[in-house]
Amino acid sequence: MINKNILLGVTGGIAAYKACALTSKLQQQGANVKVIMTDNATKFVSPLTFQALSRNPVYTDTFDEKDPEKIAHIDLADWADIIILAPATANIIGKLATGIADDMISTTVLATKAPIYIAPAMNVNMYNHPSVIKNMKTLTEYGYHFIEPGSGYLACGWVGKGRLEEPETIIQVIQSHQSNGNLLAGKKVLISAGPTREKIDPVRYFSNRSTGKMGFSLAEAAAEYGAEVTLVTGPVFLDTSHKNIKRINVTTAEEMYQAMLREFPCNDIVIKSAAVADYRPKVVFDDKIKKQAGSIKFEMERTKDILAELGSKKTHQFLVGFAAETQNVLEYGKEKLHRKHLDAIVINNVSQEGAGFESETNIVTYVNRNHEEYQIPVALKSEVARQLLQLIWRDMKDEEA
């Protein structure tokens, strides 16, 4: 952040008070900070506070031209190396997504070519509203970067996702992204995600608890790092928003096997994070099985081992597997690393709180084929994904050297 020109946009939410700490910490990091506030933001925190913390004038009015030789919002748009919107309300997100420029922040942001980081803060129900989700997806497609809000007790009394991320975390995420923005530029990355479904009859299937969040986080992070990403996913309720991600939807283990083998040869990094069914029913019924007295049995047969097959066909690819275990976690994970000819494996204990399926967070151990272990403590899956890709990039560089 040293000597970086940071333009901080503060919009009208109770979390505006955290922007004061963010301004101070950016200053302490050596950044030059200027602040723009919406009219509603000034009702929560005085512009004088930000002026004292930033040691620069605070901008609130598009038509208040402090220097007659310059147009203020264009001058600020050109001056900024980085723009941060924190807190970002549903209102400013909606404006930017639809191209509305009716105040100092929106006119400046729409006129800049600097990277833009948005840290939302709002009620949990607002954050999950379809229109807000759509607007955030649109902005992501435009190249904006989102710093996800935290979960917890909100000022409105609700408990859930929507709390502005802490200033230290916001700075850390931006620093990480800035330093690794082109980490995987020119690389092709193949990722599998989610569960598979193995049909029993027209209305039933066998599956598992995977939501695909870890694989999708890896795909988004790889795309942000400049890679061309192919994501092969089982049936999940997740969207892909980055323009550098090609999505292939599959349902069964066999469909995922065919898709992964087809895409495998032309990729540089391959990460199999999908929870693929190990078994499927040997007989699939054409008609719905009717309820009957007593128990029912299904004979199961093995599905193809996708990861082992990829390991046997590997040429130049850096191949990474996942091991979701509940006991002897490291032992089983390392055995899988060698048996399937992997370059690295990501091991987690899915019975551990904060890790595994149906969770926003994860706790993992990354082990490469040299038996070097790296612990990633509990963190959002998006952050875990970024750290994993940095480890993969480092190991690939070591091999090339």
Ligand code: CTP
The other form holds:
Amino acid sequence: MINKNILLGVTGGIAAYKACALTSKLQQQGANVKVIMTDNATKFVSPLTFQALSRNPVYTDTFDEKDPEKIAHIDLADWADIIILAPATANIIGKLATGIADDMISTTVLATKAPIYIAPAMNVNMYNHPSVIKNMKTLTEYGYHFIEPGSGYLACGWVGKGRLEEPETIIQVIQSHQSNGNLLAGKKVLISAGPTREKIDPVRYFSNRSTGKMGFSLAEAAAEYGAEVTLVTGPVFLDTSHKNIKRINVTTAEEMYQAMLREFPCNDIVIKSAAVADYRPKVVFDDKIKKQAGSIKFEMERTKDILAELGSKKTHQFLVGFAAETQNVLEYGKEKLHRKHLDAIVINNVSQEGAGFESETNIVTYVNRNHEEYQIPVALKSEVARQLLQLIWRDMKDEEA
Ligand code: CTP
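Got the form predicted on its own; any chance of the form predicted in complex with the named molecule too?
Entire complex below, previous chain first.
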């Protein structure tokens, strides 16, 4: 951050107090920080606080032109190396997505060519509102970077996703992104995500608790690092917004097998984070099974082990598997690394709090072929994804050398 010109936009949410710590930390790290506030932000924190922390004048009004030689919002837009909006309300996200420029922050952001990082903070229901989701998707398509909010107790009393990410993490994410901007440029990355569904009859299936979040985070992170990504996903409630991601929807393990094998030869990195069913019903009923007295039995047959098959066909690809374990975690994980001929494996203890299925966060150990182990402590899956891709990139480089 040394000598970087950072423009921080603070909008009107209670999390504005955290932007003070962010300003101070950026300043301590050697950045030149200037702050713009919306009117509503000034109701939470005084501009004087930011002025003292940034040691620069604070901008609140588009028409308060401090220097007749310059037009302030254009000057700031050109001055910035990086723009951070933290906290970003649903309102500013909506304005930017629709091109409205009616205050100092929105006019400046629309006029800049600098990379823009948005750290939203709002009530969980607002964050999940379709229009907010749509606006974030639009901005992602425009190339804006989102630093997801964390989950927990919110100032409004609700518990859920919407809490502004901690200032240290915001800085870490931006630094990591800046230094790894084009890490995977020119690489093709194939990722599998989500569960598979194995049909029993027209209304029932066997499946598992995977939400696809880890695989989707990997796809987003790989695309942000400049890769061309193919994402083969089982049925999930997630959206992909990055223009460099080609999405292939599948339902069963067999369909995932077909898609992965078809895409495998032309990819450089292949990551199998999907939770594939190991068994499927031997017989699929055409009509709905009617209940009867007593119990019911299904004979199950094995599905193909996609990862093992890819391992046996591997040529130039760097192949990464996932291992979801609940006991002897490292031992079982390493055993899979060898048995399936992988270059690396990402092992997680799915019974640990903060890890695995249906969690926003994950805790993983990355192990490569040389038995080098790297722990990634609890972090949002988006951050875990970025760190994993950095490890994969480094190991690939070593193998190529
Ligand atoms: N996998 C796969 N095809 C399967 C089963 C698993 O490609 N039919 C892949 C997963 O995508 C993951 C890795 O294998 O990358 C490990 O999955 P996991 O469920 O942990 O292990 P299994 O191989 O199924 O072994 P076990 O049931 O003994 O734990």
